[in-house]
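Heads up, the chain below is alone and in the form predicted alone; it's given as structure tokens.
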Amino acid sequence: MTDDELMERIARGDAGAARILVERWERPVFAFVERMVGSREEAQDLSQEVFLRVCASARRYDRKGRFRSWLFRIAGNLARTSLRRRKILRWVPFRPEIHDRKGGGARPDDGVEREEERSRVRAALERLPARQRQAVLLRRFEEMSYREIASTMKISVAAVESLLQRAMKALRAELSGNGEAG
């Protein structure tokens, strides 16, 4: 069943057909939302909302087959306005189990080194704005593309474009050492 006939069901009052597409969906979400807000916590708290606002407008939900866009715009709009209460921008630690791939050969020190330059990144990826950020992860770790990455921001491809050409310079320059994004 295709997650617009999953909606149809919900709007018809379908409990099962909710199940199904939070049991779909909740992962991804939930990564996504935690990657925002940094805090998992927060994230559980916010994918639950996301799903709530889901469920309440499937009535109104246009059948278009952008579900996934459609559902990333909720998330993402809830987590903006969590770090905007909150006032601060964190970026949640890697997972080692997830992001650590050790080689073969890796020497001792190979973990530190890695675990440094992930602070680093998370650290450079803390200090971009919300927007921005919200483009560098719909990008990296949901794999949309610009084009769906407009569709869930309700921006234009070309704003996408922007967006991210500007996070990952600032990244570059952050990175690089120099600090200067300008």
Given for the second form:
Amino acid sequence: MTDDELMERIARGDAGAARILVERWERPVFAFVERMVGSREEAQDLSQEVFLRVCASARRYDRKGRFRSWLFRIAGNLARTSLRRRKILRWVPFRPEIHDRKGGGARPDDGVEREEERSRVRAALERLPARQRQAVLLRRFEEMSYREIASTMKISVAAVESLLQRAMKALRAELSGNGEAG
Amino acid sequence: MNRVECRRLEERIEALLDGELADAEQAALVRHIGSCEKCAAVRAGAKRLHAALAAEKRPEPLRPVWAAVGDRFDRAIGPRASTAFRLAATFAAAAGIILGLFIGSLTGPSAAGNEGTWSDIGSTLGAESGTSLDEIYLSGFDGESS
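Please give the other form, namely the form predicted in complex with its partner chain, since only the form predicted alone has been shown so far.
Everything in the complex follows now, all chains and molecules, and the chain you saw is the first one.
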């Protein structure tokens, strides 16, 4: 059953369809949100909120086969709102590398160098501006095309390329150790 | 080294590696990389970063998301139908009362007989449209935040 068909059923109050949809998408949504906000507990709460909003909006969902874009738009908006709130409250930025990362930490057979590189990549990703980070996550982890990212973020394809170019340049600089930001 | 080409490569390396360029531009940049060590290094660095990101393990949910969503599904999806029904019923009741009052005013003996009518209407509407804040929040949501 397609996502659009499930959404149609959810709009009619079918909890079984909602469960299928949630279980189909919870892992990518959680991963995306976790990488956006850098906190597993917060990502868990935000993921639940994403799906509640999906269900609550099911009757108004526009069936065009673009469920993924719509879903990640909701997730991205919630994550960015959460980041803004955190900034306003002047919370200390969350540092995932010094917190418990069950399932995200080093494997016993990992080389130290590789793990160090991963840690640097994670930290560098976290330092990117939220919109650049969102574009990178959608491209590199969700493997969206530039057009799909543009639809998700409601920006032009040229703006997507610009966000990605600046973000990846900054990440390359971090990895090469010269800290030059693009 | 061709500075114009080097600059273009620098600006479009991600689109090049992501296959988002037009064929002609892609071919021109690939040709340039073949003759420019600096740009070949830029491409190698970009590829290395892609590989490092691809090696990142995907974080997994702490708990199944449905466990929490399922408990609140009826509230999320249900209230809209019942709110719409309640609103329709409220309007129908209000229309009936107003019509009744109108007919009563035409046929009744005096205005004094209608004392308290408006407060009755108010309490009727209040009782029938007792919508909770949660219902208002969910029914008004358009799927996006600010």
